[in-house]
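The chain that follows stands alone, in the form predicted on its own, written as structure tokens.
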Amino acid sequence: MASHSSRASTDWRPTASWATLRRRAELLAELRGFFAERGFLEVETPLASADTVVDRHLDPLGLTLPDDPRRPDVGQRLWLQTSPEFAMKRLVAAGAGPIYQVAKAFRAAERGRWHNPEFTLVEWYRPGDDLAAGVSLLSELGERLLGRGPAEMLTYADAFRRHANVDPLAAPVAELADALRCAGQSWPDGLPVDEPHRDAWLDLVLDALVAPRLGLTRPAIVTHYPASQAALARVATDDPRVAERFELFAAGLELANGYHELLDADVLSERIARANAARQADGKPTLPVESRLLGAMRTGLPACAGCALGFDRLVAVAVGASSLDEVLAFPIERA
């Protein structure tokens, strides 16, 4: 009882200041105005779904929907969404025009200075957009909300050559390890220095050497990620080594991730199978291989570009916060 009383006496207050929470609300209103001016429809999709994005590194929170409240552990398995991507693309396939959503998203085992298991994601799709149009829209939004000018554009390869002095598309994995070693960076014990683990090494170099140097004076948008990291983006027809994926960085933080969207359901099924195999290799449970999104894609998903923006991180950059806790009313420890 004494322990509870002590915790309750200090943990009920918000961690963000009222000035920051007011600025957060202003930015959200500004964001909604941005999309309204461009004819986007605001939508809502289920947070709990039978479907979920299947990604090696994203872990959704599972829940049981019991038919009998006396047996809360028996019932349909659902997933709190890591992003509203699947449901929003179903709306696009069903005939929606440009849409956007301000949604809560959930990711297990993510807590740190710039992560909270529950967070706010802004996601949008516009039929007819290609990679260039998707990048342009993201740059306009970043300029509107952050007031730091239009984004600098550079490819993933350019960013690695500039900040890590390696070619990410051609360098042997040992060269990626050398770049980290020369910079005094460590890596997980037991990570093999071999080609099957190339993406893990690329992620390490990106996180340690490249991302912290992006968007320091004005936002930066990085395009053309390796095809092995396409996720739900299409592979470039003029260079099969890269995917039509783009990300926004500001103040060294990744803020948004976008795709010229993959339309081929068979290709997505193959990627889901590979992601599940990788999850098994990591000791994680597999995730559902079938989804209503695949059904929608088999019917016909219109060509489009989409993007997901981490709104909490954007607010942090806008107010100069040093952690997400400064822009959240109640992070997970006070939820």
The other form holds:
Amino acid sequence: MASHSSRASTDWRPTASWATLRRRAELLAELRGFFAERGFLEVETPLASADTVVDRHLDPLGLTLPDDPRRPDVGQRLWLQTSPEFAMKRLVAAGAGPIYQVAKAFRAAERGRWHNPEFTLVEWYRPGDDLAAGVSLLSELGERLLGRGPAEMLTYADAFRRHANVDPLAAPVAELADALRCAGQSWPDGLPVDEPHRDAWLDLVLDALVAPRLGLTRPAIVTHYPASQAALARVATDDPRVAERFELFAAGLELANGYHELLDADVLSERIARANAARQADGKPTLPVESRLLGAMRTGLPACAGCALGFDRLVAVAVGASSLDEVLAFPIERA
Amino acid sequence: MPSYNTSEFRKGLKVQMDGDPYHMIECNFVKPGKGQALYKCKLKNLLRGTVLDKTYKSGDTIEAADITEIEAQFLYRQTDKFVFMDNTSFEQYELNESQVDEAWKYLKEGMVCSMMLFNNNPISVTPPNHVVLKIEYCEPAVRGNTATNLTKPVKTETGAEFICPAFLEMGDSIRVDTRTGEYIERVRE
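Having seen the form predicted on its own, please provide the structure of the form predicted together with the partner chain.
Let's see the whole complex now, leading with the same chain.
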């Protein structure tokens, strides 16, 4: 009873203001209009699925679907989606044209000023799009919703050279550490300064020195991420060091992540195996290696570009909020 | 001592590194791109007052510090030593000038303060938020002027100086905010 009374008084109230929640609804209507004008079909895919995206640093919430409610721990293993990516690509492989979805996504152990374990993701795919088309669609959407002009385009390497004075693709890892040290930034104790940990160092530099300076006057789209961070993007045919992955930044905040999509099921299988090996080394459970997406890709996924937009963060930038809680009705502590 | 995992990190945590106690004054969760979760923390050294930026990855731990807070009564000052007594155990504790820091301005005999102990040794003391002090010396009051925009320095019984309205006189008592060092009001006794 004590716990009830201690969380009683104000915990039931929303953390967002009504003005923000109204603006949020307007932006959502605007977004639906944007996709409708371009002939996108709005779709819905399962939030709970037998498949899940396999990524070293994305942790889905698992659940059991019991046949017998009296034995809640016995049943089929399902995953709450970290993004609707697998299911939406299955729709594309099955012959959908351009599709989009406004979905809830779940990620374990993600809570902070700009993170909530449950959040709203807008995701879309358009068959026939390459990197340039994917980037330009994202730029148009950003312009329409944020009203801060078309995005500035720059490569990941340009962004690092400009804001951290270091070449992310060629510099020795020690130089990445130096860039952080010179800027008075810290890093986790015992993070080895060596090539196998390059991605961790790149992420530290990105977070501390690069991202905060992106999209300050108008949005910025960063393209050509290192091939080691391709996720589900294809590696560039003219430069195997980079992947055809792109991200939108506004006000120093990462808002969207897109790919010129990987089509090769064998390459995806390799990446899943690598991600699972890394998860195991990190002491985390591995995730399913077989998925219905692999089946769809073996049959043939049409060339396409896809993108996922963190809708809560977009609203935050649009209203000038200083944390995600200002745009969520009920963040996890009040969920 | 137990330790804290990154999932327990939060503002206000008292931790220990290289033998020194620290207060976590800020902790931000960040996760760049599809990268690893990081916790960017600001830690204040409770002995030196310096602030340290530290970055942790999820799963890292920090040792908890053995910090306790007790109520202690200020007894007296002896040159550069300040002597306090634990109100429940009657044990006496001595703090030096640098440990007492700004609190000396407010310390009157018998005042009950909050004292922080690290491994059972006193490291700092915090007076009540509001303290009443008698004015020992100030320039004569400006007659007939009760406006608070005219100010002057006054010296209190503790030997500290405060900026106060010009209408105050020697022997008056004032209430001050110990967190800001600012005058609040005149107290009629």
